[in-house]
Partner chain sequence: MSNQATASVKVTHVEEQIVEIVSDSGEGAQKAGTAFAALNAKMGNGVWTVEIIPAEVKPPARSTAGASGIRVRFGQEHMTNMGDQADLVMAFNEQVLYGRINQEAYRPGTVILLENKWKDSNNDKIKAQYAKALVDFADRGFVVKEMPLEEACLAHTKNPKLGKNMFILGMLVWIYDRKLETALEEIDHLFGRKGETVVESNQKLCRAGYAYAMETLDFRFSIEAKARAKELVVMNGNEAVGLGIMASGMDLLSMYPITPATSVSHYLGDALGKVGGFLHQAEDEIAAVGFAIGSSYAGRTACTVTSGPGMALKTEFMGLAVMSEVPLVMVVVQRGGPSTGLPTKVEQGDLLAAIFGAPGDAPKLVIAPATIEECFTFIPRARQMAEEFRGLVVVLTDANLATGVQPFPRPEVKPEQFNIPFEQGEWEAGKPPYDWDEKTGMSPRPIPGQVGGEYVLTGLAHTNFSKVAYDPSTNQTSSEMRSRKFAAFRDNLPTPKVHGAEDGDLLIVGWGSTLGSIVEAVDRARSEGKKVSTLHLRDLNPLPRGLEDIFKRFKQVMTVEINYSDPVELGEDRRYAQLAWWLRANTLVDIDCWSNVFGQPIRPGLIYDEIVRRLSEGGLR
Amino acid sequence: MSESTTPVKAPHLFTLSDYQSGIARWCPGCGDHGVLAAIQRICTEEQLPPHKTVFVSGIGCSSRFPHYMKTYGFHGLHGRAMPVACGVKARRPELQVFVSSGDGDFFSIGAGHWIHGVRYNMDMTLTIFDNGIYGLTKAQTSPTSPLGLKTKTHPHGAILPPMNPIQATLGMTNLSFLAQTVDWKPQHLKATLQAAYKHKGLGIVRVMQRCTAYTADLHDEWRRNPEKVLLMKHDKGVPVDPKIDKAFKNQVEHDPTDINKARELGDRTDVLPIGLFYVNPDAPRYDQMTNAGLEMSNEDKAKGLNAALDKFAVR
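Return the structure of the sequence above as one chain only, in the form predicted together with its partner chain.
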């Protein structure tokens, strides 16, 4: 056949710069820079076509993320990244969708979409930038602000126990992938985000992120004392580069398909567990339901509409 004679066009190779858009306007030292670098590297490795990739976010420092990607982007409303992202994916299954959201954006005003987004389990990658503070609006209490943290709305210290979003997510129905990592371990950060990307379903990654402007020392304990970070390891988990494995003094073997174990780990406050808490590749995916009928021809649609009208016809 004539098609076979057409020379196969070499696939276009996307380079890092194909994903980079301008200079990120986050504060110097902000953890968001590291996540951006990791995601841009993942895009390059995975050769994601920029025109088929969409970054969706809410409002916050971290939600500026799409502006620094040279892909399609949707920098929407505070707390509403999930519904928009789900809508993008609903009828365009071929688009790769990433969501960026902050702890305020996601756990506070966006909390209703959190629990429902988990249940929808649409195939996309969700990064939650948790700096324990409202960054963009200049330091108000967030749901994950530790008890006693002095913020602008609680100058005498936050008064409610901080939310444990890992445990909350582990309780939600139809969870399919939940991991945690930190912005200051670039290898683990990238490996975790990449595993979430590769997961078919909603890959959720909570990144403990430094806000140098307002919560600079929030993560000091974990950063200074390697014992305080607990690396969760498993064949089915986030792959850890053997070269840096030793840097993690405190490790645990954790089968991420074991929800009870995951919940026990999720309750731990003595250490910060990082890696994959839970995965369920078989969780039903709503995107496979919402794309129903995409292949229907206009002729069949016309037939369908006529049949529908028949039911109302005065014969």
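Alright, leaving the form predicted together with its partner chain aside, put up the form predicted alone.
Here we give the lone chain, stripped of any partners or molecules.
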């Protein structure tokens, strides 16, 4: 018998254009553009099928993210990105889920979901865009606005000290991955987001970014003086290209499994630490528990539902 001459069909390779949707309507110079470019590159490198990828967001400038990805997307309510994303992952565990939120959307009205989302530790990638202001609604004080920042809600300057999201998150139950990066270091930004994607569990990345309209100079101290940025390095941390490594004169070896050291670094205000604060690959994942019953047929589900309702029948 002669061998078959039927040609083998080559696998489809996704290109950058397979993930690009429309023109982003963010202000020129906004840090959101850099995050979008990084994630589109990651999707291309990881060859994520667009029809098996979902982007979920709340409300805010950064929450327009699903509009600019040629994948499935859900633009939800203010502060409610996490429960929507958890619902998607619970019943469609085969999908790659990304969550986009801002400092106002996530740390303020979404704070309750922040706590429980960390505890659930479902296998998703969460990007928090932190520009220290409510930008979409034209400059109100956010939970991370620095003391004295003049806004529409505090025209004489913010009167309360800003929250420390890193320290707060490090105190939450069942945390499994927490990193921080900046929008003006594109190589580190991409490497950090890619490490969060590859982590099995909730990969949280806080991106310190610029709002060119209202907080353009917010991070000038760190941007103009590279020695004010502290690069956290370790074999278990965010991999940094040797060529990029040289750009960071201020570095520290930090084992991200040491949560006490992570808290010390997260409390520093003399420098801005970037890299992986903490990782726990053994933290239990709720999405591995919520997939019960997915293999049931519709008939079996109907029988189970009717059996449960029968318990409440009045006889």
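We call the rigid core the largest set of C-alpha positions that still match within 1.5 Å between the two forms. Positions refer to the first chain, counted from 1. Keep in mind that what you see is a predicted model, and the values were worked out from it rather than measured.
Colleague: Would residue 302 count as moving between the two forms, using a Cα shift of 2 angstroms or more after superposing the core as the test?
Modeller: Yes; that C-alpha moves by at least 2 Å between the two forms.
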